[in-house]
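Only one chain is given next, in structure tokens, and it is the form predicted on its own.
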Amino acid sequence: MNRSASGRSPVLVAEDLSVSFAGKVALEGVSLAIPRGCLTALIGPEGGGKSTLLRSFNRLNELTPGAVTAGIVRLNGVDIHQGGVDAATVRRKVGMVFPEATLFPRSIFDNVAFGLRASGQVEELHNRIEEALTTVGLWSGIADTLDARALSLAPGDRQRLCFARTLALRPEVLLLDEPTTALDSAATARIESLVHGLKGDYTIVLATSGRRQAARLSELTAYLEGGELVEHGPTETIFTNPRDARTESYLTGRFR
């Protein structure tokens, strides 16, 4: 698997990624690239699987009790499970951002300080945290209040402050894990542009249940159920013209 459908070299891959949590399988034999600088959305009914996918690609699953995974995923040609392999790297690499916005009972700064003291990223920690506020386009309001508390922002910026911590880190990839299920219609827009204005920067890997998000934002589209992936591709393709008809139930809301 040495190109994506896209054309573009993949920086993630699975190959044959099957999951299962105390015996019950999530994920079964799934094989999927994410090319590089294009946003691919997983859709598909509540437990198919996207979530587990996402979360296999930064090694989040293992810090479950009794996950078990099997099969390979690879980050840049590199078995991420291989021995010698830091998850704690692979995560810096692979930031996520997940569907609330997971804040700590800390000031503005220090929630987007976080990972970089963490990580030990120190030198120019003002001008990293400044970079990462614009992005998300909150530092000209809260330029002078940064020693707020961060859980008394508005939930929408909450959510945009989870992304700046992310952002501050410089990952690779970005794994959104319906990164707006719990936001309001305007906090919605304001993260489906920020997401917008990320692409291309950043390679993405978007779950969500929003059929209408997934083709407003993504390149790629695949989708899951039971655990499987049923097929994947172009977005326009998958929405207008599914292979399968699991997926054609799904999109067309017949799903049951």
Given for the second form:
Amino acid sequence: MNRSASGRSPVLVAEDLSVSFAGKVALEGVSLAIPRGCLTALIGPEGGGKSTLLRSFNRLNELTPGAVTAGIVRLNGVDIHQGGVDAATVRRKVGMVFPEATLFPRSIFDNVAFGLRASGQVEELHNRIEEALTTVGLWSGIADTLDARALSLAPGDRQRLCFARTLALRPEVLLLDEPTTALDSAATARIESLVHGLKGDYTIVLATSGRRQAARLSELTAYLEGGELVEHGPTETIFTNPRDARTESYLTGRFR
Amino acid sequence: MRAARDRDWLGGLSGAAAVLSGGAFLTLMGFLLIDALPALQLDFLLSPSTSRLPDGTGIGPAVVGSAWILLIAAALALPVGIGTAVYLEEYARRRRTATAVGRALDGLAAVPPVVHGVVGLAVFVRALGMGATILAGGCTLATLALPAVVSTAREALRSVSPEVRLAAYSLGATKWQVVRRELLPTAAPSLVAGSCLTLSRAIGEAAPLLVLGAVSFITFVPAAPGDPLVSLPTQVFAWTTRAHADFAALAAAASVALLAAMVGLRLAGAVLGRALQRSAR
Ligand SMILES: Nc1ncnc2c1ncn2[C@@H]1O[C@H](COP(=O)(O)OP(=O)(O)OP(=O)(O)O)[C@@H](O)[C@H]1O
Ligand SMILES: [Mg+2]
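Take the protein just shown as the form predicted on its own and give its structure as the form predicted together with the partner chain.
Once more the chain from above appears, this time first in line as the rest of the complex follows.
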């Protein structure tokens, strides 16, 4: 809650974090603090480690056979890998949206209810679902068709449903892994305005290969290349005055 | 050009192979039916006893015996096999465990059916004191079917999109919730179809049941797993070893019944699988 001039208190902290998959290094010695209430963008080339870093924050990497994590990740100061910390609890606090809409082949209602049902929060199911669908701007359009198959929605709406599914759990943090990569520009614009509206209410970490998207939405930017955190800082500084030559060449590459 | 012509060649060749194997099957069925015709009558199917004389004998006990064996094998192999697959795919955190169990199953799959009979004789019939019963037959065929059940189940579980699986975990679901709410329902259509296919193969096996000591002459329809081991494939075998010409027709007729049961089981699996798939959409 410390929002003094010296910087907001971090929600998530990675300390000397390394991840490898079956011996192949995906992330190496990354130390990064994610301040509360900010939108932090993770940018960098393909295979740079953006998704791996995001998945370190909600312990999703451990579901990949052969994944080995070293280093520490803290959520509100608590090491999320320490014994006694339940992965499911971490994941409810640190929600995630994936690149492609990953809906369950069931009804709209069942999709949004999934996390609440899994954690036994079923008393206010309808209210929570209405709240989440309202937040993502889908409620007025689909309130009467909640029993329709989720996969029958348009791609952009499917992705917004994924946001709703995650938001229904009232997480503290939202990890967004290239949420617009599979969408056309109109749908992308709607998702971006949704993300913009969520800023402040949530701590958001957005992995994106869209440099303009990062510039438009984020306060802070971290540049990852080859599994290494090359540099991070205020978005404006990174984009206008990068310290590292690699960051500069990545950022200029696109506009050539 | 070259590649295209090669493809034409290959296409022609595999087309010919398909016609050939289809033809072989139809010819086989034709001969079988011609042989079976004199014996294929209702009282043959329903007859409560298989006697030493061709007249008045039937496959009633063998049909019921095979049905029992199928039920027992399914009741054992399906839960154990699907459970093993779920464990290997979802729980075995250390790769080595999964690899070791996988290797063991591969080994089991390579064991010839007759050897399953030998092991079944030692373990179920003798050591566990079941005797040459339907129960021992069901247990033996369960071990025979197990590797295939595990591998079809693993395949079915892997067909669940990894993204959807991760999404379920990311919403705070536990392993068991992901397995029960996502993996099993999504895999159910191929699980059902694959299991029926595997079981249909198993109930067609004569060799292991012969080794266990299947009987070919019985005067009553088995009513419990503890009754003597009778089955369709062993009945077919028994009749083929008899000299009298009438027995050839009986063997053919019993073969037709066995094939019908196997094809029926497969079809049922395929239809049920497709129905499940449609209801999941
Ligand atoms: N499940 C996995 N198994 C093996 N290697 C993996 C796995 N996931 C990621 N990697 C490897 O880890 C490295 C980092 O990948 P990651 O997906 O984190 O990068 P990214 O920045 O998200 O890239 P992209 O732009 O492609 O999404 C890559 O070299 C990738 O090949
Ligand atoms: Mg990625």
